[in-house]
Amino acid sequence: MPELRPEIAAMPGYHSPQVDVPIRLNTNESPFPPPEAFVSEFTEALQDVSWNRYPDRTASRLRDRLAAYHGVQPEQLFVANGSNEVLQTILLAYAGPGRRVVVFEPGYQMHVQIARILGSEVIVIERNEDFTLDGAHVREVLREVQPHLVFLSSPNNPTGQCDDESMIDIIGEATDAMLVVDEAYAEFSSWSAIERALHSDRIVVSRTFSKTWSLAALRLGYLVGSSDVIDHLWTAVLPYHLDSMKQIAGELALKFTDDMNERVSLIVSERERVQTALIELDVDVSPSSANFVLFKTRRDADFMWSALLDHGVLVRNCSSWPRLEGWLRLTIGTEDENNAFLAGLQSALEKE
């Protein structure tokens, strides 16, 4: 065989153990599926797709509908294949050999995991215990490295919490880099950084179709940044790259903003009750403001997660990532789901 890059002989892949049981609270989906209303009217709009034909490159119907959505400009916003994908190119643009990377842990594996395989280098910040950050510790050190990207998530994955705003202007003032904020979970934050985004060519902002619009099988992310940064990562992405029927869906999912709304008053609903329950059986809990919660028992964690797998519910078990020995993740179902899950903690907490 060819040789392998070591880099990437040396990397363990990205996995989320996928398990046949009732009840899967391990991946950060939505609960519920999208409304019938799209699904029937995305299934008639695929009758009218050019299967012989490339798909809009720059997918301008969609980004004119999701322009509309934030009260943006179409050229401000690029799209991709989940936001995983637009992450990717923002590290093709500005990062990648030679340049270095800066990531707080804990946090999103795929930051560390594509900024590796594009050849940058790496460089942690740890969190406090509590999972914020030292302010000043941040400023050191980015001072310190100089780094050409940094990520920033709000909310954080898997810890759950936001990070205040101010970091925003503590990393600005202390680096010339990239500030990438990953608002995977934005639908539910108290703050997004899309209008500082607008006015700099130093931040950009990422999101996702895949939580509260219940479109996680889509696969369809996107970037809001100055119109300048933006041109760039068209230059870095492959042409064609976001198919006909992922355009179609999105533009028809910004129909539904009002059920996606519904949808994310009931989960965080949910996850304030799975919380307060939480507390109530003596476990330690991160507090979340996304559609997953972080917790710590008494007990074993791979003991834990096998317990309620017992009893058909499949969490994240998150004991071997940086920092969170003992920690489980969990997340926010439906009434049923979570009641189950409470059960089942329960028990395995009370096994001898």
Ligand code: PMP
Contents of the next structure:
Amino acid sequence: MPELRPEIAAMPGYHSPQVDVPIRLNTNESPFPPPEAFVSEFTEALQDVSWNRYPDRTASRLRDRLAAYHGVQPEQLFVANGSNEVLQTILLAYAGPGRRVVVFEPGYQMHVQIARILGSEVIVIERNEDFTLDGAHVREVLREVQPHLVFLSSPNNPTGQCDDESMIDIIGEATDAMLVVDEAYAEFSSWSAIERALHSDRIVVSRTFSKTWSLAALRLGYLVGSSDVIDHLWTAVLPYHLDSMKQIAGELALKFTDDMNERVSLIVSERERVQTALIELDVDVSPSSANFVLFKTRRDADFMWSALLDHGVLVRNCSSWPRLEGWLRLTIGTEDENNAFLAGLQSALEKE
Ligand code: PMP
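Now show me the form predicted together with the named molecule; what you just gave was the form predicted on its own.
Below: every chain and molecule of the assembly, starting with the one above.
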């Protein structure tokens, strides 16, 4: 048997424990199912699929719909199986041995993991103590490293914070790198880099149907960028990578924009309520612009995670991640779920 490639052997892997509990607030999904009308239209549309044929290789109808939704050209859109595959395809096209990839930490670990699997060199720029970025430090490191790719999540996972928009200019001025703005949670926040991506070859923006669109089970994501970059991604990705079901579901989902916007508002108001309640309980909170909240109590994170689990609430224990000792991450759920979380947290804090 051949030896495992060293890049893979060194991997910790991506582990999010899926414990069977009533209230799962650990993976940043939407707490709401998609609208019933979406589900019935989707199942009906499946009757028309030519199952013996490969899917439309470039997902043209889905891209047309997405283009209309964002006010861009279909040539400026790439689609794939979740934004993770979008990110992987960018890295396949532009990273690999001899290429340098910059990430900010704490940040989304898949950027690092895929870059390393492909043999790229990963350079980490540390965030400040409060998880913001120091523009002068970022500029200095980027000038020195001259990376090929820079990943910036906005809002950032797991901190939930949005960096200042000026960070895009700072990065753009300091390097010739391509900047990948990972906007998995953009709908919950105040700014997007899509407009900039339309006017620059060096900025691309990834989005997903997993959060706002209540379709994590679907695995569908996309990228907005210049048509040249998009062409490169079509070359790098496998042929017929996106099945017909996803293409149909994505097209249909975009008919339900109003329902989704309503859910985003609900989640944002719940997020604000939960943040306020946490602060009243004397818990440290990283101010969130996403559908989750990173928090730290005065008690040990492993203890809090288990105590919440005893209350039937599963959150993400981030305590072993770089720079996050003591921190836990809560996905905002329904009002009842959030209340159960707050009750569980309060009783855990009071436990002897
Ligand atoms: N980027 C970020 C920052 C994320 O938090 C996630 C979800 N954990 C993803 C990308 C991947 O999302 P998906 O593959 O479901 O589209």
